[in-house]
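For reference, the chain that follows is the form predicted on its own, supplied as structure tokens.
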Amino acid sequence: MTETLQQPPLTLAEEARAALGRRNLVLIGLMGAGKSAIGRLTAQALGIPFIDSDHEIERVSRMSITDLFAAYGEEEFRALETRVIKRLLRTGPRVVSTGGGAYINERTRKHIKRGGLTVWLKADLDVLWERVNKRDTRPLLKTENPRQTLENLMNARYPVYAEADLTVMSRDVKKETMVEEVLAAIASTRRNAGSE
């Protein structure tokens, strides 16, 4: 009589990692949604590298995002952002957090959709405002009424962000809870694929 050995069940992180395969995990959403903080912790849980596209843009241009906007305008910044993200997505798997406007740009969005699994960290206005109003490093919020500007950005961008593969609500809970929800969302793609 042969004995069948039971495999221990996969942990959530292992299941998510298996579901991701060689693809990149690309986090999208508005400023303040937690793309960098949650992205970094998710990458640790998955055991893959993390990269912040804004930091990479600053590194290759040797300028801050604010200075890039001021010197070259949004159109030039978006062109550079597209090139940097396209390059970042060539190899994987890794977790890539993107700037809030990256996914809105049609060319960049095509590269992101081709190069990875997208997770939209969706947040309510109050949550975002609470997180972004403490610092004045956001070029798009240097307006007369920054909260209204943020709301306008939400109204314009949320329909486009909704094209993401997965959506996870970003709210005021422990970062570990958010990471767990992101991992669960990724893992569910594997379960759903298996049940088709």
Ligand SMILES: O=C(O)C1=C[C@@H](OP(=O)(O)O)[C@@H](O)[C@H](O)C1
The other form holds:
Amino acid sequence: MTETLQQPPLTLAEEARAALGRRNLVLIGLMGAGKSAIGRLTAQALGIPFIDSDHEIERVSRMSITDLFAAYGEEEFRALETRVIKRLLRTGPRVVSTGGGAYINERTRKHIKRGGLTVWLKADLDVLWERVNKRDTRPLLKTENPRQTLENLMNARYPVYAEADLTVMSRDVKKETMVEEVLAAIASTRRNAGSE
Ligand SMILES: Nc1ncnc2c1ncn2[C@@H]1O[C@H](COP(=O)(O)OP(=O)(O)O)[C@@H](O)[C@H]1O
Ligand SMILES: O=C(O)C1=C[C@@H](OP(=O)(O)O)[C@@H](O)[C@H](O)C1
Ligand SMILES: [Mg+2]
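Switch from the form predicted on its own, shown above, to the form predicted in complex with the named molecule and output its structure.
Full assembly next; the chain just shown is listed first.
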């Protein structure tokens, strides 16, 4: 008689991890969407390394993002961002949280598309504004009407973010809930692949 060995069902994190394989998970979206915070927790859940591209840019330049913008301007910042992200995506699997403008830059977007599975953390203006107006670490929002600036960025960028592989709605729920939704979105790519 043959005995069928029953395996315990995979957890959501295990399913997502299997779906990711050796690819990197790249979080994209506007400032305040939660890329840095949710990225870190998602990496923990998946048991893989986490890197925030802004943090890495600050580490290699030994300057804050604010000082980099002030000293060299946005164009130089984007060039450095492209190089850093290209390098970060060379090995995987990792979770890489990008700065909000990274995916909007054509060259950086090419590297991201080649280097990983992208998740867009999408959020309403009110959610983003609530979060970003508490801090002044974002040079692009140092304008006369930062809320309007954020709205303008939304209008310009959302069509580009929409090219992401997966979209998860970021809102005011527990961070753990956001992580679960990101994991579920990744895991769904495996189930979909399996049913083809
Ligand atoms: N689901 C959430 N609920 C409440 N606060 C959140 C949530 N996700 C992120 N935040 C907070 O919002 C702020 C901006 O998040 P952050 O991860 O820095 O966004 P991003 O990297 O996309 O700009 C942080 O203070 C973070 O702790
Ligand atoms: O949207 C942008 O162009 C930027 C977003 C920031 O990162 P977060 O999205 O993590 O705030 C940071 O890279 C820089 O201030 C520029
Ligand atoms: Mg961030």
